[in-house]
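Shown here is one chain on its own, the form predicted alone, set out as structure tokens.
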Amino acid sequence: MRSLILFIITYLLIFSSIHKANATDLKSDRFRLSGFGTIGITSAGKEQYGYHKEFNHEAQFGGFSVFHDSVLGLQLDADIIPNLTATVQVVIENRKQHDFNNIVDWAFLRYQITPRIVARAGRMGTDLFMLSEYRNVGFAYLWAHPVVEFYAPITTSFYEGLDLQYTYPVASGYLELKVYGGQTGSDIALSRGELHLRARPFYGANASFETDSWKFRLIHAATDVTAVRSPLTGLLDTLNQVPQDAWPQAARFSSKLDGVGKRISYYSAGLAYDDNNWLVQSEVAILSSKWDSINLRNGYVSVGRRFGPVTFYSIAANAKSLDKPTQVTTPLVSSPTLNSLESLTRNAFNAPHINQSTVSLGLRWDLYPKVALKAQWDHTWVKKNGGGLLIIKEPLNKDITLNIFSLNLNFIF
């Protein structure tokens, strides 16, 4: 309820700001105010299985919700001096936490060094997807929401640092190269509670080639986990205190569950085609780390067909952990305390494991130049002990299916 009240108040405050800005016309072309939003109705989840489209969102345990898909954003761009601009973007949505750190998505300076080279510094979106620059702008992409199997596992939506981008015309299109570095983090909701992660250095490189109809992207990024705070912290401490003669593997299990000091690497390739009638988009990725259960492969294929203002589309997506959950051995000494610790450890290894597939059908109706209505049905299969993308109230010891219905109105202004 508090999230709902905050969302409504923020809507009113931002629209009040827009009204005041329009009343004065910002007095100068140096300042440009724009915004975007989504008003959505969603039916998702079940009593024991909470469904969310991103880890930093509240989960939905069945029924209908008005605010799980709703987003409101406001962006201010300002020309400071020739070739130097500043950008601030504020995004309000149904997140687990509402504070300055989680509301300000962008806050950076952009400097045009040459016509082909641009440098930025500050807080920027993590450029790991085809939708990186407009992940929150529902009007800018085809679907009712980003593909969960592909976009949800990456819990960091922004980083603080700098990037350097080079653009070069090639044949009938252009080649874009980017390198970046800084630090990142996330505050997210998991089945076992909240997880707060900080990582640095965060660095990567992207290459893309784009023509009138085609776009290709290759991405590599990596980071080192520097701090983790989660409900597992107490479990790790307890495992480290278990005597070796009682449970020899306890300390090893603690080390595998602890993410601090572990490197996470990400590799991705994307392809998009749009000839004004057919729209095809696909991305595949591999996430690898020595942090247990992080290793993952995921991807999707989306195909759409335009008929005037209406576009029908379908999506097939899959995400699967590359490793099986670590097998937890039985302590050599039997006691209620150690038996309970064994069960908690086994659940800790099983909980983040992912084995989920979805088939989606949907349509987008462009009602006006800046307004679109979308409807989408997702049918999701989750395998036994593969519910790492869900919020589950009990261990997932069987295969389940979920149906998600989304209806939303997207707009820009």
The other form holds:
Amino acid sequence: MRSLILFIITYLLIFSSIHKANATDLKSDRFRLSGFGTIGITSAGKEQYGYHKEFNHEAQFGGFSVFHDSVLGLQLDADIIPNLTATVQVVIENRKQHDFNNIVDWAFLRYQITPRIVARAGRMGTDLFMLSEYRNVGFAYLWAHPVVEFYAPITTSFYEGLDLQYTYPVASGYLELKVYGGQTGSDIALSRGELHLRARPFYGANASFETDSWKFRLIHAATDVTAVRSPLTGLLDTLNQVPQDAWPQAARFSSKLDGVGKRISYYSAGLAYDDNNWLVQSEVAILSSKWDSINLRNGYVSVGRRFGPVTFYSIAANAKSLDKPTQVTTPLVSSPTLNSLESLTRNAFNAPHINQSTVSLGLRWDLYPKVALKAQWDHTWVKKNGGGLLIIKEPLNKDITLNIFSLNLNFIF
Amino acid sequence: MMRYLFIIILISLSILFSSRVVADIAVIVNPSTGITELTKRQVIDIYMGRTITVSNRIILRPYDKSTNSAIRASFYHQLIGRSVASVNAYWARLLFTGRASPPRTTDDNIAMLKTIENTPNSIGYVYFENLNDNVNVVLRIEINE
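Given the form predicted alone above, what does the protein look like in the form predicted together with its partner chain?
Every chain and every other molecule in the complex is listed next, the one we just looked at coming first.
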């Protein structure tokens, strides 16, 4: 149903523009086609440790890949009537899923109610970070890729719903308040297989203050998980069927591993400074829920220095699960089946646990006004049983380090 | 000898001075807006997409010169001290998040002048030497090369 609605909006917008607009119209005010892209080479991961910058991307197990960072996006904006515009954005990248539902990032209508109030409806980017709505647009930010510790754990990049934004001038800057609500979901790849998640309602509020050099942001969002399809589904059913006298905690473990019906809350604060010489950006966040896998605090600090068209930068980032993995007790009755179930349950609690830090060095070189070359080296430390951001076949039973090299060309048109 | 040197210095100074005046940029609006003056702050806010109105009343639609033009580089450098690439990156954030569309572009100074003359609620910029009486000059941006 979601795909059908998206398909209809996109079809109407694109085909009305193609059929009604001649070349002059496309160049004029009414229709605007724009795009962005990244062509990149990445070296990441190791044979047994798959690395991906986002959970909806294919993991890389060592070697060089041209597709890991490469993205192509097209956006069509159309003025329908005064103050009402329609926007559709299609993004093609190295995603796990390539169906229509997953390539249409946005399809929404935007209505300027007053000069200070804007309402939008449709599919929009989840506005949870400094980069959240433009993390695919490499040209728009400094780094070669978004900070994995901060941006990867939130797997929902868009939602369907409404938002309302109010902007007000304060001192030498602008205060912006935004509220939104709707439904969200994600189709991602985890170590134990694919996970399909749907959550409703999804709602939140943002406040930001921006001047020429500074930007501050406070964010709160929450959602209730309504459906989860993952390889764990079978394990949860089996745990529920274990007789109480054989393993009294089995049903409780099943309940802790089950996301359905649980609320996820997100709190974040961010600041950015850019005086044309120095660029500083930092964000911290807490993700919490009663769902055992979703508990995290993360943050990063990035400092850059411009020298003409070249900007050198460094980033320090960390992500750590708030709680230790649930301790799995041994069944009271010993049997091969129960022992195997115990091992699977222990892995299910350990696998999503995150304890990872990265230090990065990089440069951005603005070759032309719409083309930038970026290079970045990341050195990542992953602690024992803290490999929740990696794709690993076996539980991580030791500390490891990884090096990631990215070189990419970013452009807009 | 001293006299020749003096004359050469005078001529050099006058060329330098006149070229500086010619290179100054006039921020212009369509006369139907009724606006005769804007502050640098107001022009920055309009061109950086932070507001679409002046005094929360008159809507202004900004126009830019093409990306590689010298006047665009001077305009943003003097206005906010940023390069065109940096302003493009800033606008990419607003455009590709569906928050606002960047200013429309015109090909040259004459086209810019014609556009502002003929488009209600428009704001743009040209070199002073390209000015005519059909637009209102609301701010002078001095170019200190």
